[in-house]
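To begin, one chain is listed below as structure tokens, in the form predicted alone.
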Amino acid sequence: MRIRTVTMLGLALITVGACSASATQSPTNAPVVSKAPVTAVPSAPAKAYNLTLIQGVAGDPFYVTMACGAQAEATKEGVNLTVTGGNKWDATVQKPVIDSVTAAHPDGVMVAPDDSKALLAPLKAMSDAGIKVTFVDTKLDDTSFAVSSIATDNLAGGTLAAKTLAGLINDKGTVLVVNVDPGISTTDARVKGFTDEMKNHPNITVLDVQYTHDDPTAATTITTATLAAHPDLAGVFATNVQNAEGVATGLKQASNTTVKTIAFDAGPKQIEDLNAGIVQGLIAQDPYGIGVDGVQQTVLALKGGTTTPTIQTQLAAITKDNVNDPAMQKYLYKASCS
């Protein structure tokens, strides 16, 4: 899907392709990317399918929230759901989890691959074993065997982050991008959207991307070192929850209140930092909706229906001014489903 418009933080709407969303909203409403409609499930004999959700990282608020959505939809569909995942973002940690799930042979799996290339072989083996595979959040470079790939329009989110940060720093200064690792489909797209947009802002210098391996402590160290090396640092773009928390810690430790920060995701700690003024804006995804769509598409495939190959779910720009808006609550990530 191609992006038609990307607007400033919290001001309007992002539209993509043949979206059904309205082109205008009030200033406090979030920009969104509409997803494709879900095809009606054809008639099929009743069966309690067994599904598994393999999270990118177990315990991460994004994936906890995704699991909440998946469980709610599984209950609605009358299917069984098991949730599992590695304890850190690492393809070598996730591969044994994938192999174990393949050996258990559920009917369908929703998986967020930790690497777009390294996990091709085990996930293809899963599909070849007759298990329906749906990518949620992240995906492989090869999606040919997947039921569906469901994710935020991360390219548009990165573009939105760049436009927003440029406005906050008056279109001049040095900015830092703190990312996880290269080779992750979602964060790679966020960085591309950000850096491509920054080419339209000639008075802003974008430093080389720094990688943290999804470690908040590393993000803190990087932020501290960059502040020392670049006293003119004006802004930071953090590409996910862990990086955002680490950047916020680094700025707090330095008692720095001038650097503007835009971050992806909206975990509980990030909302706390937003309200404290440490982070100025959050590009929030809809992991609950990704979980719902993942179950819907997987069950649809199991029943012989026609699935939607690519679904782009909504995103929202959250600020201190709109964080308590009822419309924003669906975008705030959960620490648990209770």
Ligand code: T6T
The other form holds:
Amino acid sequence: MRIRTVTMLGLALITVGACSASATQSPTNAPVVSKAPVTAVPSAPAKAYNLTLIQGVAGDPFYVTMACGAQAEATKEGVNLTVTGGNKWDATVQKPVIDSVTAAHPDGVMVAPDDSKALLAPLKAMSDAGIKVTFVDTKLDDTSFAVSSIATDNLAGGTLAAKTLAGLINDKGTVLVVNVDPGISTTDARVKGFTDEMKNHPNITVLDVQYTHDDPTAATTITTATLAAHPDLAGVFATNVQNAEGVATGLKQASNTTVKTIAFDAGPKQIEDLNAGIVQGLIAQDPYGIGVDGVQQTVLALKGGTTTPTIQTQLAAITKDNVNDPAMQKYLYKASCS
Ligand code: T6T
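Now that the form predicted alone has been shown, please provide the structure of the form predicted together with the named molecule.
Once more the chain from above appears, this time first in line as the rest of the complex follows.
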């Protein structure tokens, strides 16, 4: 069990150690969780299991980095890994991908479902076909058939985003939340953490959450329209890579230097926008670690070991001032594994 909190220019760096269902509250309200050791592996004959990682969407630096971690762990464990994903964030695009993986019948699948309800039937069918299913990043509402669900503490990340943004705007003004779609376990939790925390800031008005369907162009359009409708806009919370990129473009196009922006994730363009001073803080996840844990848990299940139902991976708050710190480098997402 470990938690480390360091305050850096108003942003708290939280590293939350992994896992398990039981959580207590730390002084910062970030859950402190204890990690069950990955030791209970019965001796089993060596087998080159076939695993598949189904990304939430292909090409997103978060999932690219997750695939790098999964591949590194697969190589270490001597198992085969295939990586696949739809070309946009959409349950109707991901469903046929899931169905074709089920038809190919790998031994185990790590999957980030694009919707917490709509993909229950195809993923249950995958599990019923005898394939071990592990949720990485996003999950379904029904996790009963999963080996493990591995994700950032997105609720705590949303809370941290709200506290940080409130500090940056001197606890007053109007703020915009730009989100992907309703019904995604990760981003829903981020918005809940954010809006719940903002109830403690009575002089901040949170506008109705706006959805982009994971399209950066939509995030730009929303930002432009909101600046026109609310010229006093003080802050923005962008809940993931694409929304952060689109919001930054909107602020740049408007030559706006007053709005403060906090975003989830740490893709290469987000780091550029942070360094350029367009975005003030990034709540970065550890997708590489999620990939590693996903393979570990799936292989453990295949070997008949005791898996951990819920694993929470680390997050960190990145600012322009700490982005070059060695400790932050593991939180910066990759455009490719090499
Ligand atoms: O924020 C990540 C991921 O955690 C989320 O579930 C979907 O969006 C990302 O992939 C970033 O674009």
